[in-house]
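Quick heads-up: it's one chain on its own, the form predicted on its own, in structure tokens.
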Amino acid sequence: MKTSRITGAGHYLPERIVTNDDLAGMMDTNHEWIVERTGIEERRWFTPGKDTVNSMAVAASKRAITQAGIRTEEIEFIIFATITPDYFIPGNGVLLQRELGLQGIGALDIRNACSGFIYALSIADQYIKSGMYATVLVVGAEIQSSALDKSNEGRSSAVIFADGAGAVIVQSSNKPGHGILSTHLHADGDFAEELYVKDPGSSRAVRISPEMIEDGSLNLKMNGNTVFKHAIVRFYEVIMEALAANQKDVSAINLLIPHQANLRISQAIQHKLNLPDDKVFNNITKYGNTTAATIPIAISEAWEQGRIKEGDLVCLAAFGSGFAWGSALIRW
């Protein structure tokens, strides 16, 4: 049988470095605040004029191409996972393939937040497991800094979310036992309202009005207890579910590359799984969350530096919006 590895990873960050000391020049708020309640130190933000999702994919895709070793016409198809897209109609899948000259493949916008980059990932390895394709590209991209609140009431989401992108490039392979072994997706929508974004909405009389802008409701709303609850059960739970569908022990983890939310809730998980530090990959300090670009630029970094090695056993898993989540285990 036929299984899919991950043959080359790449990632872009915008230039603009924002610190916390320059987010206390915008709202009331102050570096240790920050630092004790997410972890975060800085992050980088979009340069208007400069930066766009697709710009940012379009790099992250051929530092993935290259490492992978292939040419970028040996794409078959194209996920592309963000929501914050450059344009609300056609997604960026569509951007992507035609600024990389794939005109023709097909390409499929996947838009579950944080989670984006798992459920991606899990349909490309289905693509290939099944015989479709061989050559997939999958990437999470976004710009959030355009839609933060950045008053005081917006603070708490503020000082988490910022831009990047990731890429990677998945191929069929026939070495067994390695690649992805199994990925697993949930999700539960009674929680939906937690962490949204309310407009702009097609079931509106209008999609924006001043008085969404005004009420703020094109603003980024969290809920930031509710999803942290919930974040430390579900994180744990499917990592659990993916070790348990392979017969594995934690201790068999080389590496764990949780979605980049919260340094608090990835140290909580490492706490419950007991997990040494080296076995545990975080970039949040320096990135903050890039939503479904989290993953693959943790990916990216983590291989350039030699954290992710051949046999290695690779644990990815996401908790964000929807709710949604997932995990994939990689003998890599």
Given for the second form:
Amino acid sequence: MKTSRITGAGHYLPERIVTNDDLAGMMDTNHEWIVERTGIEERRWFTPGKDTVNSMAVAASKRAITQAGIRTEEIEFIIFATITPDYFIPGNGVLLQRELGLQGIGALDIRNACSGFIYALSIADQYIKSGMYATVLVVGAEIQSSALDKSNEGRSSAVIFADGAGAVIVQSSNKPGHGILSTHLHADGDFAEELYVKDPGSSRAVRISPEMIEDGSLNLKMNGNTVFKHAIVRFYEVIMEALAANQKDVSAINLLIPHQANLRISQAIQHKLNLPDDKVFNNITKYGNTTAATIPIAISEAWEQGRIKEGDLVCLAAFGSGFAWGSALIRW
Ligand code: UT7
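The block above covers the form predicted on its own; next, return the form predicted in complex with ligand UT7.
Below is the whole assembly, all chains and molecules, this chain first.
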């Protein structure tokens, strides 16, 4: 039976660094509050006219292609996870396909927010295991900063979310026991409005109106407390589900890469699992929460820094808007 392996990863962060002090100049907040509640010290925001979701995805993908040591033409399918596409229609997959010169291959967009990359990876895994494709490009890329309410009202989300892109190449392999061992996906739509951007929705009389701008319904809205409480429970459950499905104990994990939602969430999970610091990867302090991009950016950095080595057991886990959550257990 074929398995799917991640053979390359790459990431791109926009150049513009936004510090907590910069935010304190836009809204009523301060460095101490942000660090204490979220762990974030700075984040990257895109530069309009320079960065797009697609340009960042292209840069991340090119690095992943180089690391995998493949020719771009070997990619047979693209899966693009984003909730902040460059256009309302079409999705970003086709824009990436065009830019990479891969006209003709399929390109799929995934809109599962913070869990988008794990949903996308799971799809790539199934396509590869079924024999449909041998090489798939999976991307997570977001520009959140342009949908943040930077007034006092929106400050709890505005200090967290940020921009960036990550990509991986997933390929079929015959190496037994290696690759993506399992993925587990979940959702609970009862909580859809706990973290959402309401407009421009299709079911209103007009897609965009002055009232929407006035009411802030074009901005991201989050009930942070509810999200936080559910995140801690679901992260733990879905990691334990992955371990149980593969008859593994927590101690077998070499590296846990949680979605970078809030450093306090990652630390709470680490504590619950009783994992030492060197077995949990965090880069939220530098980049904030880049939604679907956090996990591929983290994979790329962890690999680059030698924190992931051949044969390691790596666990990915995410929770976010939907609510949707998931995990992937990978023997590298
Ligand atoms: O990506 C996946 C989904 N997202 C998440 O997983 C995020 C989950 N939630 C969180 O990370 C946290 O809930 C936040 C960081 C968003 C907020 O932290 P919190 O500890 O839950 O704060 P809170 O919303 O309960 O607010 C506590 C206080 C409030 O003041 P009062 O009412 O106690 O006087 C807020 O008004 O902190 C105030 N506050 C702020 N103060 C300074 C809220 N945001 C800020 C801010 N700066 N940016």
